[in-house]
Each structure stands twice: as structure tokens, then as C-alpha cells.
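Let's start with one chain on its own, the form predicted alone, as C-alpha cells.
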Amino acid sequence: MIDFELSEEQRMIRETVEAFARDEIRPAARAADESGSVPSELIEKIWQLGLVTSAIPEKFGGSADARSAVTGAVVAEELGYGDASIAVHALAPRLFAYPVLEMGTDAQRERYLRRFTSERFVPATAALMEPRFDFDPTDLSTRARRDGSGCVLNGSKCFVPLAQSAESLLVYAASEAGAGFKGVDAFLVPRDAAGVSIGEREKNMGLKPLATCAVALTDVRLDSEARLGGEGGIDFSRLMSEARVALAALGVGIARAAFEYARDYAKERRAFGVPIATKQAVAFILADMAIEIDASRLLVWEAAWRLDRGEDALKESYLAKNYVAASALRVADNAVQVLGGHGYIREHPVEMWLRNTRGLAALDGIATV
């Protein structure tokens, strides 16, 4: 039976990050949005509460002892409420040290985790999206070749989140053409790394305080140390799981705070004597709002709970990413609607929500719980 009810600790979490998120993310959030830049302070304060420290076990200097997919989302969901384009960035650091952690040989958990111990914000990433209209996760451009004892990487990647500052980079690339999730490899890639190549920052219509960039691997030559699992390689099909939850859960935190945001506004705004609340049109559109970050959110969290308990979680977790692409976007729509012509003015958040939700059909592998 599936059990949704979340533990002492994970609702001490959950209030916990809702808490930073309303009173520090969200304040910071429309002049992130008009500056373009995440405020360095700010993403500090967020490394502090120890959101990706937390799933370290003690042996590399971390404080946990089993990691959460559920507890995971819950955090994704309250970053996402607050601004997703900073809750990314100051989550971009799982995109490398979780897989590492899940997935990577005892040399590798002992050579990279301890860096993400500090206690200053470290910058790393993963490099998955390609700049193709047909890009498929399961069939990349990006080839890594064997050579010797090691291999060599070539291909294009896009939508790099801090790929300018990240001192290691997570590159997903095929390593048997045509064998889907089971053809494709992690590798462990300094930026510096000769034949890495960081383009200028991609210019985008939402998440615009994110800082992604295109990376070019022309001839990148790594030893067998790189192969992130060594000669056992990854499970590409859960780590596209657990960052289609984390995708999908940071959907959900900005489609409610959308509908909030357009609840609170329809209460006070009134139109012929009485707040528009009251109107039938205006309630049914609440309402189906209300109705689509509840659906939205089982589905997340039925992924999650798959992954919790070990559970291919493929499905779910496709599914989850796909309905909430469509219905925060549509909540993010209503929310303008309900606003009126307000809603399509900056002086109002709703018409960022909309833009940032916008991106959430074509993204991948931007996040992981």
C-alpha cells in the first residue's frame, strides 16, 4: 500500500525550507529575474541549511545515513514555491555529487564527495541536454569512444546550469549507439580539461537568473578513473527518474505558488462591490488550479516513494514530468488570467512563473532529488 504520510523529520524539513523559501527566496526573486544573477549571499545562506550535505554519509565528512527521493521532492517543491531559477543553482551541486554518491566506485566517492562537505557553496554540474530539436536522453549525440585504458569524448551539450564556474562536470554520452538507457555513460570531467570548451551564457526566456551555457567536448581524452561506476557503468534509467521527480517537483512549488499568489489577489481585488472571488467564473478557475498541484503533487510523490523503495520508477516518473510540464503551466496561465491585466505587468510575479514554466516541457536533467 502506498504511503504518503510524511515522517517527524521530513515535515520538520519541509517547514523548515518553506520557511527560508517564503522569507528569503522569495523577496530575492523578481530582482534576480531583472539582474539575471543569483545574489552570491543568498546561495550561501541555502548551502547552509545543509540540503545537499545532508545525503553525504559521515565516512566523506557528510551527515547522513540514507538519502530520500520523497524528502528529496519535498525540498524541490519549497525551492521551486520560492524561485526555481535559484533553487536550481543552489541545487546544481547534486547534479554531480548524487550520482557520484549513488552510483560512483568507493575511489570515486572518496576522491569527489568530501569537496561538497564545505562550508562554502561548491559548484559542479551535469551535462546531459544536446542542441538538437529531436534530442532523446536515451540516444545521444554525444559518443564516448574507448581508447587504450580510457576513452575519448566528442558531442555538444546545452542548458549547462554554472557550467562557467563548476570546477567538475557530470557528461552523459553514448557509449553503444542504439542500446538505449543501457548505452549511455556518466564521466567525471574537469572543467579545465583539455578539448572542454564553455560557450557564452544562453540567453533564455525564463529560469533568467540561471546561469546555463553551451560545453563543446572536442577530443576529450580521460583515463578509466573518469568512467563514473568504473567497468560497471551507471543505471541511466533511475538517475533520469530521480531528476524527472526533481524537475517535476520544483513544477509543483511554482505552479502553487502561483495559484496563491492568484487566490490572495482575487480575495482583495474587487469589481462591482465584492471581491471577484465570489464570482462563479473566477472560483471554478481557483479551484481546477487548486485541483491540478494536488494531482501534480501524488504523482511526484508516487515516483518518489518507487525510488524510496528501490523500484523501477521509469514510468512514474515520465509521467509525473509530463503532467506537471503541462498543468503548472497551465496554473501559471490562470494565475495571469485571474490577474487580469495586472497579471501580464512586472509589477505582479504571476508573468515570471508563466515564463518559468514555460521551459519545463524541454528541460532535462537540470535537477535530481
The other form holds:
Amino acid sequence: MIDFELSEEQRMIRETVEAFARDEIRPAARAADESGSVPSELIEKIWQLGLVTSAIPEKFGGSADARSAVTGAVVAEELGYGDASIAVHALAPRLFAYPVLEMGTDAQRERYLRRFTSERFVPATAALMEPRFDFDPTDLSTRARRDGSGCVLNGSKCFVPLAQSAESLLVYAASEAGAGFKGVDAFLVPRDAAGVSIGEREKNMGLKPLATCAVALTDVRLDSEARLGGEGGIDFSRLMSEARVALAALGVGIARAAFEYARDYAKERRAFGVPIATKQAVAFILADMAIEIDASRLLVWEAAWRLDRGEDALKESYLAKNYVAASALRVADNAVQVLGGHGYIREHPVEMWLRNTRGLAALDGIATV
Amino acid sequence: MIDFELEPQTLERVKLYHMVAEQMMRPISREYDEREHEKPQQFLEAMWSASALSDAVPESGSKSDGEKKNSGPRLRNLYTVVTTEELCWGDAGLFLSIPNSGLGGAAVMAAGTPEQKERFLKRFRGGKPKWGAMAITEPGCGSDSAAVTTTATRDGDHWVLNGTKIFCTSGQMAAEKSEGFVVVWATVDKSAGRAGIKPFVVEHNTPGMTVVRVENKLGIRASDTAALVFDNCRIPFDHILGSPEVRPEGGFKNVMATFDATRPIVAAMAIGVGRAALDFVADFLKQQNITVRYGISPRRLTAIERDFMEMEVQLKAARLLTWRAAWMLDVGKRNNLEASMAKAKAGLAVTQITQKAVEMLGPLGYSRQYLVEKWMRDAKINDIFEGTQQINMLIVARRILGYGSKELN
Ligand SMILES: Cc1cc2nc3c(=O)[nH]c(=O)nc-3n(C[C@H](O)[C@H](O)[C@H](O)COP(=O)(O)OP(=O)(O)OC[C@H]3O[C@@H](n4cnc5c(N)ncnc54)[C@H](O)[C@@H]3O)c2cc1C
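With the form predicted alone done, generate the form predicted in complex with the partner chain in the same format.
Expanding to the full complex; the earlier chain stays at the top.
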């Protein structure tokens, strides 16, 4: 039966993560944006929240709560509310761990999951995106060619978070061209495997603290153990759906941060003798932000709810992600507008949020719930 | 816990209402758009008998009927919005013309005493078809509903009403063509401002109440929109809803309470019309062998795919906001902010969706051979009545900023 309220447990999780985002992440966000790096103590602190370990089953040393995409979306929104770059950095190990957990063979789970129960942050990542304007996960240029019982990877990837520090990468490649989601496989690739070359750190408009690199794959030879899920492969459509829900939820978080900042500013800032918020032209912008944020969150939750029911949510997550890509950008842009010239100056965070929301819109598949 | 699934009782009824929309409304939709001011008697009779049997006519006083209530859906406001969507998918004008207590009933429910609810609403449980209507808007004031100039003056055991009301939905049916009533908002004390504005039930054919005009409109033509003149119209004293005392917290606040319940319904009306247009476009694309490719790079979508997806997701966003606003009422939460969010979003989104549908279909969209052009005309009203786009934005803005009407107006 219809219910728009989070469970007691989810509310507690939300409160905890929100407080953390407000008190620990947000204060570090600007410095991280300027320096292009995240303080490792902060990453360790986020790790201590157990956002990755909690999904690892007890038999692999984790604490194994049942994973929920709705809960994941709630957590992602709060982290995004703190800072999206730091959030994606802190959650990057999930890009490797969750697909293994969800779709790996027993042997793969046994081999890889334990490391994520460590006390300290374990950098790990996935390589999905490719440097093309029309990058399309259903039509990857990176190819996996069968070679005996193993295979050989060739192609180039970009936007691989933490590629320089991750021990292993989950590399997505097309085993069968033209087969859409079904033709895609994921491979467990050690970073030091022959033929893997990590490029320079990428420089982007936003999400600056997030270390991402291009990765070139030249005749990377892998044995049969490397294919995630073994002969059965993976359900790539589901992984993409989870990724899109996560990215959308992060976007809702940034939008909320921008909205609250602009709202509070507009009540303080005076022009023509009155607070600017008392002018309809400003007040209606703020009202539009509030409506779009709620609409966005509901779309995200609905897609997540479908995932939790084990249903196909490809369409819902795709529409939600695209909706948030546009709405969060508009909210952040309007936040800059509400602050006027002051919004353009890097003393206020709104210009950073504008750059960061554009980043989430450009990305696909680099977060997960 | 988050759940987007409707209750089984509601889902069952949705199917039934869809059949009504498809088999009883769509076939006469064009006809009663063109034959403005004529009524589809057969349809109205059928809907009336169906509602008398149904346990799910929320405004018609069935609340006092405990037994019936238990067998129906638990989330009744939500039930109302989803069934409203279904019927407006059929035809929004015909939906508005269905005999029931309407906005008049909503006002009685919001402002009346238990005795008044029973007295005024029991007529909707049987007998001949009847309509209820509500008249706030005047020639000189619409959005600024607190500026009503119609007066109610006490005269012994009676009130005497004087003034002009316009744009009253089903006003003619309620005032002259059935044994219904009109709830008229009038001031008992101009110096008291808002606090002096009170709702009065004026029975059909009360001397002194005259329907002077029925408007010609852009859309929802099957619904009559009446102008009413009150010229020394005498009504019994106990026809004032709630207390006659002029208190700041009474009276006008009830107008607002009415809107908290009815705005999600108007949002749902919009969504029904929007879905009609979306479904039409979807069928059309199928016929043309155009598939909409969800999940691929947005840079590889055609303009048609993009437009279609945008329509689809906007409609869904509006629906989720609307369901939330209705659900809040059902679980006893104040929904003033959320009701206006839903109404503002749905009104605008569906206006744009239906205009886009006409555009996407080229000459076929503009042609009266299909209903798409009609849906574009029908949709527009949802961004106007029950608070215009701007008025709902104003309410949202006040709520998020913690301002009253003094600071932001
Ligand atoms: C078909 C139809 C059916 C209707 N049914 C009913 C009914 O049953 N009962 C009833 O009482 N009324 C009914 N109405 C009236 C309807 O509610 C009003 O038309 C509506 O509230 C707008 O009022 P108005 O037309 O006087 O426009 P105005 O109030 O004159 O507004 C004109 C424009 O100014 C804008 N505006 C006004 N005030 C502000 C502000 N403070 N800030 C920013 N912008 C502002 C409005 O948004 C609008 O764009 C109906 C109207 C129609 C067309």
C-alpha cells in the first residue's frame, strides 16, 4: 500500500549521514575543490560509517544488512548534500564490490569481498565510460575477444575514479557487438596486469577533488576466472539501473544544498529596502527549486523501490537520472542567479554546485546504490 | 516504508473507472465538446446511479456511513485522485459535469457542522441526479479571493445575499436544473476582512438567485460555467456553514482547507488529460514503428524520443507529487505546501505535455479529427482554476520561506 515515508531505520540512517555530511563533509568541500584532493582522514572517517562493509555478507567478514536501493538512494542524497566529489570518491569501492557481491561466482566473492571488510579505506573502482561524445553503455567500443578459455581486452576508458590507487578494476567490455546490454561483460582486472596503462589524472570543470584517469587496455589477457559471473555473465542492465539511481540521488543532494543556501541567502540579502526573497521574481525561483527537488527525489525513490522489489527498472532509472540531470542543473544555476554577482565568486559554494551538477549529468555508471 | 503500490481495492476500481472512461466517455467526448451547453443525459444518469451504489464518493457524506466506509479503500483521498485521473483520461469536461456534490460538497465537508453535513449532503445518496457548486469568484476578484464583495446581511431568521458570482462550475445545474445547492462565499462584515467571509448554502431555485449567463470556453465545454446574480436572496439563518461569529481563525481559513483537499484532485484531472495525450502519441509511434529507446546515450536519441520521454517523466513527476499530497491527507498530515506543489507542477506540466503532443503529430495534432487538440484545450484550465500557476507558486514560496501574505503577495 502506498507509503511516502521512510522506515524508522532509514530515517535513522538518513539523520546520521545528514549530520555527518553537514558537520564533516561540507566544511571540507571548498578546500578539496581548490586543491583537487580529498583529505584521507575524511575518507577514512566516511569508511568508518560502514557504507560499503555493511553490504558484505558475514561469511566474508562483513556486517551484512540487506542491501536496499531506497536506503542507498537516501544515503547518496545526503552524501551529495555534503559534497558530490567526496561522495563518489568514498563510495568508489562499491563500483567493484557490489557487482561482485551481486553477480560474482562463489569463487569470485570468496576471493574479492573479504578485502572490503578492512578497517581502512580500500580503493577499488570500475572502468565503464569511454572518451566519446555519444558514449553509450549499450554500445561499448572496448571489446572482449575470446581467447581459449580466457579473453583479451582492447579499448580505452575514461573517467575511472581512483584508477591510480585501486588495486583492481572492474572493466566493462562488449563481448558481443550489437547485442546491447546483453552483450556486455565485466572483467576483474588487476591494475598491474600487462597491457593496462593508467593515464594522467583528468582535469574537469567540476568534481575536481575526485581523482579520475583515462585507462588504456591493450591486448590485456585474462583467464576464465576474470569474467564476472563466470559463463552466466552479468545482468548489466540492472547494474546500470542501480548506477543511475545513485547518480540521480547524488544530484538531488546537491540540488538540495543549493536550494537551502539560496533560500537562506535570499531571506538575509536586502535590495530596495526589503529582503530579496519578498520579491516574487526571486521567491518563485525558490518555489520552483523546492518543487523540482521533491519531484526528482520521488522519481529516484520510485525507481529504487522497483529495484528493491527485484523488478526491471531500466526505464524508470534512466528517466529519473535524465530528469535529475536537468533539474539539478537548473536548481544549481538558479542558486547562482539568486546570489547574483556574489554567486559567481568562489567564496560561496553555489558556483561549485553548478559545476558539480553538470558533472553528474555527464557521467554514467560511476556510482551505485 | 516507501511503497508506490496502490491498494488492491483501489486497483480494482481503477480498472472499472477505466472502462467507464473508455466505453462511456470517449465515444461522446467530441460530440459534447462541439455541442457546448448541451448535456449528455444518458451518461449523467448512468454516472448518478453508479455513484449512488458506490461506497466511494468521498464528498457525498458517505463518511457517516461506517459500514460502507470499511469495505472501501483505506487511503480515500488517494483513491479519489487515481480514479479522477482515470475519468479525466476519458474526458475532463464530462468528468466535471458528473452529478455529485462537487466543490459545494467539499465546502460543506470542510466548514459545516456534523448536522449540516448530514442535512445538506444526504440528497446525494439517491433520488434524481443533483449537483453541488461553489461560488467564490466575482467579476472583480478571482485570485484575491479575500476581496469578495458579495454581502450577507442578517435579517431576523434569515440572511440576505447581494452580489455577483462568476465562473461557477456546474452553477446552472446546481442552481436551476436539479435539487442541488450552491455554496456562496460572502462577507458578513466588510471591516473584518478575511475573518468576515463566510460560506452559505443557497438551495436550488431560491428566489433572488439567478443564472444570468453560461460561459463559452476554450475547453472543458461539457461542463457549465455559470454567472450567478444574488439580488436580495433570502436564505434561512442556519444555512451559514459553521459558526456565524466573526473570528480570525474561523471562516476564510476554511476556504483554504477546502483547497488542500481539492488541489490534488485538480492536479489529478490534469494528469488524466496528459496521460490521454501521452497514450495517444505512444500508440501513434507504435503504428509508425518508432520505438523509444530507453537506456541508451541521451546523445543518440531522436528528437521524437526525447520529446516523448520528457512528456512521460514530467507526467510521472506530477503524479508522484499528487499522490503524495493526497496520501498526506489520508494519514492526517497537513498538506498545504505539498498540495500546491502538486497543483503547480501538474497544471504546468500537462499544459506543456498536451501542447507538445499536438506539435509532435503535426497536421494530425491540429485536426479536430482526433482528440489531441481538444486535450490541449482542456488541459489549460488546470493551470487556472483552484488557484492559478502563480497563486500556487506563491503558496509554495510562502511556506518554504516562512512568510505570510504580508511579506510575500
Ligand atoms: C472554467 C472555469 C471554472 C471555474 N470554476 C470555478 C468555481 O467553480 N468556483 C469559483 O469560485 N471559481 C471558479 N473559477 C474561477 C477561477 O478559480 C479563477 O478564474 C482563478 O482563480 C483566477 O482568477 P481570475 O480569473 O480572476 O484571474 P486574476 O486573479 O485576475 O489573475 C490574472 C492573472 O494574474 C495573476 N495573479 C493574480 N494575483 C497574483 C499574485 N498575487 N501574484 C502573482 N500573480 C498573480 C494570475 O496568476 C493570473 O495569471 C473557474 C474559472 C474557470 C475559467
